[in-house]
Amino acid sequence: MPKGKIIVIGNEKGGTGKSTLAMHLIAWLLHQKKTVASIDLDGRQGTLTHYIQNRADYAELHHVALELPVHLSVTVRANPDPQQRKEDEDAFIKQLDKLQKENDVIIIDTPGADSYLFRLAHVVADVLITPLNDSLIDLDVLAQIEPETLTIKSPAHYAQTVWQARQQRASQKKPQTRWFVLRNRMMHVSTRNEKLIWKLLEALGKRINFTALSGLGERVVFRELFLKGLTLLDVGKPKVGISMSMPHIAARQELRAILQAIGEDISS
């Protein structure tokens, strides 16, 4: 039996929409009749865990059928000694192996900070999706930019983390991780900054092998959906209780474009 595919939502920066994207991927895969497990590696903040619990609560309160994944929450130790770190890594791999045998896809939502399990998640990733806020400040985790020429000087710390993870996968004779970088919270009008970031991302993508895509815009609807545990895919369904509006339609078009671009990599 083939093992389930591992999809990691990763970035060393918080507030980029990782958990929102993770929940929408989970709902989409479940809608496709895939068996899905999810892991929240940010057990302390627990955004994805709260999202899934909100979904379960909403389904029970409103007597509506909403698909749910098998879910685990993991809290990473702050300062483990070498033995504790090895125990945690071994336990993570063992649990992951079990989930892969029982599910088609495993979604791992990572915290916005480096840790030993954060790095291990990047090593096991078949597909890595990095949401990135649409700004030069957030681009700093991927590349160092020459201020005078506005060109890339070198890959930055998170790009180096991904490179190291790919090296480990290669040493284990595993296929290279397929990497997508999503520009989230984009402005809805074209600007000089927007064109510059596209240019930089496309150049960096060719250099370190990722595909740059448009992501999800900054919309209030995502905060409202989180509180109910709902996704754009649930809006407008019978009994869900939320009618489709223009912001929902626009956001769903953005989501559809993402799924179309990465769908074959994450669902096959």
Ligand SMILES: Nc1ncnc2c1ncn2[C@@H]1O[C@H](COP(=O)(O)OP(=O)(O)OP(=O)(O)O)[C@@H](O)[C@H]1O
Given for the second form:
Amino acid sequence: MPKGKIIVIGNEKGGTGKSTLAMHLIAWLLHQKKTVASIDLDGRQGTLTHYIQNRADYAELHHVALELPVHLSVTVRANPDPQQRKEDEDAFIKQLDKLQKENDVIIIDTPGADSYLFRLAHVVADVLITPLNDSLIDLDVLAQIEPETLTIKSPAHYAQTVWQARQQRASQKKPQTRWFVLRNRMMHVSTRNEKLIWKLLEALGKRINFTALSGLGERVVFRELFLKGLTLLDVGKPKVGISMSMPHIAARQELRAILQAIGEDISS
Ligand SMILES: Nc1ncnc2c1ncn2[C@@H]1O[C@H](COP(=O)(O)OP(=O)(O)OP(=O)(O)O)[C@@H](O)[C@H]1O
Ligand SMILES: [Mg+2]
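Now that the form predicted alone has been shown, please provide the structure of the form predicted in complex with this ligand.
Then the entire complex follows, led off by the chain already shown.
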């Protein structure tokens, strides 16, 4: 694996499972003995930072070895003037360069809203993963849908953000970002709505160049894991204190399928 691959978890929509997925990717890569750095660009909310802190606390309290990344939290200014913006962008690139030299992979978790550093993260992304709640409302950030025919009218604002980032990458002669859109919190029964979302996502993926992936089902286990700083990969380990149950097994299978689908892009 070349040093310093940058994986960004992004969506211009809140609460779609970005931080949860970021933590699971970090744990999986660490488990594979990769050196991993993580950046929480959502420093104000700090979900990923708290997740990692919970993990360190749990490891200490229960005397269990849990792998941890090198972690950095960044707070984006609300209204920067041009000079502050330039300073922040330069500082971000400098930090990234350093982390890239020292780590196999950098995982960047982003807030669910546009900002200057959010855009910069999308420009530096070798791989972009966009989790999406499994509903037509969430699809709205990617595409406008024609209500009568239920077909795609045009790409929407987040798709345009990614397009602009890709243009900027192309001007820097960097290879195109590999983009995966992942359906999260899927319901366990197949509905007409679910089939429609899948059909629209596949069609949109062909048009704006992403791979649509079937993701994680709706499961309460994720909330329990956050407070302990644990991931599905830790469940069932000696001394961890959570025994494997059916929902864990099912969720782990889904996670494995996601990691397999994107794994080649991460490792090459
Ligand atoms: N597959 C899932 N099943 C059930 N709950 C989930 C699932 N994925 C995430 N969640 C829960 O959804 C909530 C939002 O998840 P998370 O914080 O990872 O989203 P986010 O996209 O990072 O949000 P934000 O935009 O606020 O940063 C959390 O309570 C999390 O535990
Ligand atoms: Mg988050």
